[in-house]
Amino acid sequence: MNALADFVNTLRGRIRGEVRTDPMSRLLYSTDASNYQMTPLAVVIPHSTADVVDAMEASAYYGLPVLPRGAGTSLAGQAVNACVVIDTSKHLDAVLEVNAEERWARIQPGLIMDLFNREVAPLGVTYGPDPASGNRATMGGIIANNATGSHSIVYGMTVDHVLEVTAVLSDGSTATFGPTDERTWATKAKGNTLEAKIYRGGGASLTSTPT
C-alpha cells in the first residue's frame, strides 16, 4: 500500500475523529478566500488534542505534509495545498479559561473570534486586532497570519496580545513557547527533541513511529 492509505488506515484506528478522503470532501478544502485551488490528499477533523499528535505523528512518520485549517479565511492561499489538512474549526473551538482581573483568556485554536469577544463581553473585556473576517476566522489562523484590523492603531497586531503558545510541532511532539530569559532558554536548547532544535535554530529530524 502507498504512504497515504496506510497513513489513513493507521490514523482512522488511533483518534476519536474523523479521517476524510472521499471526493466531496477533498474538493470543499481546495479553496478557501483566495482564488487558488488545490486537492488536499486528505481531511483530519480532530476530536481533542491528542488526534491531532496522533495526526502529525503519523503524517511525519509516512512523510506527508500538513496544513492546519481554520475557517479557510486566507487570501493568499494559505489554507490550500497538495496535503493533510488538519481542521481544528469543529471541535476545538473552546474557551477554555478566562482571567478577568489579568486580562488573559486560553482558548483552543478553532474558536471563531466574535464568539470569544462575545463570551467575554459581559467582563468587560475584548479582544482588540479584529479583522474583518472576524465573524468566521478562527483564533489559531488569526494567530497564525498575525491579523490586524480596522482598530490596529489603537490595539496593534495579534503578536501584541498573544502571552504563549502551545504548538503540536511537525512530530507529533508538544511545546510551549512565549516570554523566555536566557537561563531558560539555554535550558530549552538542550538535548535532541523537535523543541530543543527550534530552539538553536536548526532543523527538524523526524523518527517519530505510530503505536
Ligand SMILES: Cc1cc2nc3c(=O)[nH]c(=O)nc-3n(C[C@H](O)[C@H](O)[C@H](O)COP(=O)(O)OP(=O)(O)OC[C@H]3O[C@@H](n4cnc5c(N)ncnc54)[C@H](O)[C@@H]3O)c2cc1C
Second form
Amino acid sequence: MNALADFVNTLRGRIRGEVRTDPMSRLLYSTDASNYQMTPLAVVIPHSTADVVDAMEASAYYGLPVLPRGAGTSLAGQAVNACVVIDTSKHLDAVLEVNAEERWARIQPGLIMDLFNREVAPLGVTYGPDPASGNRATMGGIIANNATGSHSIVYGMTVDHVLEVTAVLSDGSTATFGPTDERTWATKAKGNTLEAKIYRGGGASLTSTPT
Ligand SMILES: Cc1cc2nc3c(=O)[nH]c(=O)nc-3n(C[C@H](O)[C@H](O)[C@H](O)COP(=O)(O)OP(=O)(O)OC[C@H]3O[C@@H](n4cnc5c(N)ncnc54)[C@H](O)[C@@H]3O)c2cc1C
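Swap state to the form predicted in complex with this ligand from the form predicted alone:
After this comes the whole thing, all chains and molecules, with the earlier chain placed first.
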C-alpha cells in the first residue's frame, strides 16, 4: 500500500480545499525564513475547519506526519518538514468576533497580524505584542511561536494574551484549551479521547496507524 497516494486520493474526495503534490508546490513550501530546506510530502490548503479535521484524521489514519503553517517566517525551521503541510493562511483568515469593551476577539489562525490590527483599530484597540514580521506573520504562527516584539516590556508575549485556543488534535478530534480549575481538569481527564489523555499527561501516545 502506498500510504501517501491513498491519503491524497482520500482527502481530495473529501475536502473543498486543495491537496497539492506537484513538484512546484512542494518546492515552494520546502523553505521558510530559516536556513533549512525540507520538501513536504504534500500540501493541504484547507477551505474550512472541517477540511483541517479531515486532513488531520486522514494523516493519522495513513500514519503521515503533519505540520501546520502560516506565513513561513519562522527563523529556525519550524515551518518546514518532510510531512503533510497544512497551510491555513489562504482561507482561514477571518476575524470572527470582536468585543472591544471586554478587549477580546475570536479569530482564525491564518489571519495576518497587521490586518487584524487594521480591522480593530477603528474600535480603539490593538493586539499588543508586535513581531517585526507582523505584515506577513499569521496569528497561528504567532501563537505557536509565542512571538513578541520590541514593545514586549509593555505588552508581554503572545502567551499573555491568549484566552483560549480551539485546536484540531492529531487524531482529528477538536478540543478547546484555556484556564481550567481543578474540578474541570479532573472531568476533562476522564475517558478515552485524545483530549482526556492530554489532560492525563499522555496525549502523544494516541496516534492511529494504517490498517
Ligand atoms: C524579518 C523577520 C522578522 C521577525 N521578527 C520577529 C520578532 O520581532 N519577534 C518574533 O517573535 N519573531 C520574529 N520573527 C519570526 C516569525 O516571524 C514569528 O515567530 C512569527 O510568529 C511566525 O509566524 P508565521 O505565520 O510565519 O508562522 P510559521 O513560520 O508559518 O509557523 C510558525 C510555527 O507555528 C506553527 N503554526 C502555524 N500555524 C499554525 C496553526 N494554525 N496551528 C498550529 N500551529 C501553527 C507552525 O507549525 C510552526 O511551528 C521574524 C521573522 C522574520 C523573517
